[in-house]
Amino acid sequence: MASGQGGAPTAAAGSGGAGPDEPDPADSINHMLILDLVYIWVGVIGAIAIHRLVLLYVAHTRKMACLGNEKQRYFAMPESKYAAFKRYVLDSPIFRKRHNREFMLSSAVNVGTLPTRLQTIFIIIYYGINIAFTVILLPYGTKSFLDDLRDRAGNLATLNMIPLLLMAGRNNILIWALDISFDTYNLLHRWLGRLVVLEAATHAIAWSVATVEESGWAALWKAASHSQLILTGTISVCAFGFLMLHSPSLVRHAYYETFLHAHILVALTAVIVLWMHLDEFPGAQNLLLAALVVWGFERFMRVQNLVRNNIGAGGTLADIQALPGDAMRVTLRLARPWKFKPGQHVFLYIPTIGWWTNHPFSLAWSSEQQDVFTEKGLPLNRQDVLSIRKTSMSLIIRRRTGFTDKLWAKAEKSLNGKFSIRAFVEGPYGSQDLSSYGTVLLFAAGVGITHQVPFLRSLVADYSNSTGAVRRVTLVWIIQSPEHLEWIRPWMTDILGMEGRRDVLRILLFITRPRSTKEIQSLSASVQMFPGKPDVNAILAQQQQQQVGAMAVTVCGTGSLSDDVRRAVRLRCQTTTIDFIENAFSW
């Protein structure tokens, strides 16, 4: 994917204006366009960074101003232009409502979701820029046209591999710097991959047409079989083509673990062969080197994270307990714990169950345990107690297919549905701070409650300690059966016993498949149970009428629930200040 293919005339030969010691005009144009594309990326990242800094400043100011303010009326009023931007661009799906709800050909066949309106705008504009940069300033009607097109497309493809590999990793520094979810970067990774394939194909086609026009089909086959430059380029283009063809959602979701391993293996093959292809072109090879440095750094961060979290102090153990409703409570006794924050998730490795595969799960709870006696029963001093203190972090896993099915089967066969096993934890990734909002409304469906539980504890503690702006917290949890309450019962018992909980927290439980009406029993005025599904718009309308300060509405659950909440927020965000936060994992 670079200039000067073997078997074809060089760009300089047909440019007609460059002497032996003068820079090739075509190369100068290519260099200029590459710099322009880099400047565009820097500009976009800079603009998003400024937006994030402004939001952080607003949140901090709001929190400080509301610590002793019970009404918070100023912050409940939206800024009209920014509210309109959120409604029609920032939080908007492409069309009317559908975004995270998956398109299903059957109950087992998933063909993906739609991007948001802002994501779509970015993708269209970036594709347009790349198309324009591919075709502008070419010497149309001259013999060097195809050579220059070949060079241009190859250089753009190689440059785009830098953001392509950057957005593939969960240690992407832009996730932290710009507060954009890995889910969004994953989407952009897929679209950038398609763009790289299209530019690589243009590069190969331009060379093929020029070679056939000049020397015939025999020269094409001879170059492909005898030239390392052409052979490695052909293999690389074919490998990238395979990566695109086997990556549609239909394949990824049906055979995810097979897809992932094949994807990584073929991608490595494509990059290695591409490096060989660019041996004669140091400029393009430097672009590829930058992409490889990005990828290598991400992999290094994964390894050091695993070593830091799990090596030493007896390692990390996972206590697995089978729960009603095909769920498991996993308590991780970490070798080296970190500071737990709401909104964090980890990637869990259990080699005896899933080999080297790993899967993302939201952290639901954190607690400390310690053994204050030695084997002889003698009490330890304070320093020894602190040194053996062990932090455990817990999550809930719902049984699906593959890894989770194997884990569930082992738990079900174990004594009392419990067993312990060696595990490795990578993370934590992500976190969210809702302490600057006066009103917080949390929606969860099924196992999505694991993401919301930490916020309940944190927000109630902020209210009790007067360390946050929060004055109203409402949890809406949708489950199929009351037995699913057992998933979080020990944690919810702790939360319901916290000081000030009755003044700030309200819980609404919706049971979609109750066996009888007797199961629907509200525990108190602040913990209520209802049959069926909630009316999201009505709940949000009620919260808005009683809103204190700015409101955060966060959702973690099914795609249809996320879309319902998104639409309800968009319809009302121009009346009062409401921020929508969607939490989703996609692949």
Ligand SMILES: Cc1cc2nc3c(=O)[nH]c(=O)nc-3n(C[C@H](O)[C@H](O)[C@H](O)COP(=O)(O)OP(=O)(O)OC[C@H]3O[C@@H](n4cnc5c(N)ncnc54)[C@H](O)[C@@H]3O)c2cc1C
Contents of the next structure:
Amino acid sequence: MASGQGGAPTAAAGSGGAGPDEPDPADSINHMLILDLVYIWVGVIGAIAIHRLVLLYVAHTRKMACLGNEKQRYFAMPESKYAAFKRYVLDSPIFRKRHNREFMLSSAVNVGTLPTRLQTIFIIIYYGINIAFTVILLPYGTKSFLDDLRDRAGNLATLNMIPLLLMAGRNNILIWALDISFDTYNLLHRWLGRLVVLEAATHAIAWSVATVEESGWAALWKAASHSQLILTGTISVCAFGFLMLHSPSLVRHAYYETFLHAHILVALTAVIVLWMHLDEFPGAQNLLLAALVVWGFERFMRVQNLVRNNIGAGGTLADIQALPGDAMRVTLRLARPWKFKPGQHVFLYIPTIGWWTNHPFSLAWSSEQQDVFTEKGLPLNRQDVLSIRKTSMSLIIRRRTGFTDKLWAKAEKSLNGKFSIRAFVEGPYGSQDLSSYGTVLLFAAGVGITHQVPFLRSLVADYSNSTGAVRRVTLVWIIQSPEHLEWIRPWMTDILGMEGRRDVLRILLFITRPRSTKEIQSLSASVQMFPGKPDVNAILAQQQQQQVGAMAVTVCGTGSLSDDVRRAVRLRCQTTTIDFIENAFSW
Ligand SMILES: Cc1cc2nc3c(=O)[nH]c(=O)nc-3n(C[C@H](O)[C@H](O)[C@H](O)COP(=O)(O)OP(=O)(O)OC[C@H]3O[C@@H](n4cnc5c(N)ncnc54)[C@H](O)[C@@H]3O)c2cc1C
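Right, the form predicted on its own is done, so what does the form predicted in complex with the ligand look like?
Now the complete complex, all chains and molecules, led by this one.
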């Protein structure tokens, strides 16, 4: 996949018939198109960054203006053009409603989701640009057409490996800079991968056709078996093809770890062999080097993060406690904690259970733990207390069929359903700030509550300390059985006891599979329980009638709940200011 790459290792670069000292016109065009594509990347990133900066500025000024403002009427009124943009482009599913609800062949076989409208538009335009750049300014009808097409496609494939590898990693600076979630980059990673395979295949086909036309089929087989250039090219195209074929959603979800390990191993093979293939093409090799630096940086950041969080100070311990409803509470006593913020998630490694594998979980709670007595029972002085004060952070993990199942089985077999184990925590990743919204409506289904609990605490604190715009917070939590309340009971007790909570927080619990009607008992006027599923549209309509300031509607749960909430928000976001924030537990 390189510029000026002939059918044999010694082939001369380019094909435009330039003299020995003159730059090859075909190479110059390739160079120009590569630069153009890079300018397009920079332009897109710049435009999204400006959009993000404007949103940050709006949120900041809104928060400041609303600190002592009970009505916040100005901020409840939507800006009509931006609201229409959100409804029809930014928050829109590709068609009417479906985005995050998976297509299921059976209850266990997940064949994927649909991209949003904006994601689809982006992918179509990017493919269009790449197709145009592959076919424009080629010497159609001349002998060198196939050689130039081969070089062009090879160059574009190598160039696209830079964003391909950037978007594969969680330490991608664009996640932070553009506030675009890892799920979206993961989707783009898959589409970029398909594009790289298409361009690499075009490169290989152009070379094959030219070789067969010039010297017959025998020359093709001979080159494939005798030339390192062709052999390495063939292996890397096959490896990229394999990466595409083994990556459908069905495989990824059914055999995640097998998929991930095979994917990384084959990708590494493809890249090493491609490096050898590009030995004589330093320009293209530099593009690949840039892609490798991006990948290496991401891996380095993971290791650096693991060392920082877990090494020294006695390491990190995880206290695991089995809970009713196939769940566990995991309390992480971190060697070096960080500043806890709502919306963060971490990757948990427990080598004795899952070797080097790691799994993402939302941080549900943080608390300061301090044991103010020494082992002999003597009270410690203030300085000692400060030095041993440790922040612990907690997760709620729902049992699935792999790592989480092994962890749950161990907890269940342990005395009182509890055990402690050495763990490593990588993170935190992500965080969200809802403090500039006057009204916040949070939807959660099942274990999706872990994402929402920290917001309840910080929003109620903002209200009582007058440090945010928030005046109304409503949590809608859908669970199968009341026993799932146990997952967050201690934290909810803390939140319900916070100052000002009664004025600002309302909780609506929906129990989808109650064993009897006796189980459905509202705890108070502000904590109510209902049987069945909520009418998302009706809840949003009611919130809108009483809306104070701008409203944030966030959802974390099943794909179908997310799609219902998205639809309800889109139907109403032109009447008052409503922002939709979706959090998914899969990619
Ligand atoms: C940002 C984020 C936050 C999450 N927060 C929570 C949480 O707070 N509580 C909770 O119970 N679950 C959470 N999850 C889901 C959790 O990561 C998976 O349920 C868990 O990794 C399943 O592990 P398993 O080996 O038992 O899965 P399996 O039974 O093998 O697979 C179950 C599902 O989990 C997916 N999965 C498996 N391993 C991973 C992995 N390493 N990375 C991503 N997906 C994987 C599979 O694709 C499959 O769809 C979160 C997921 C994400 C992406």
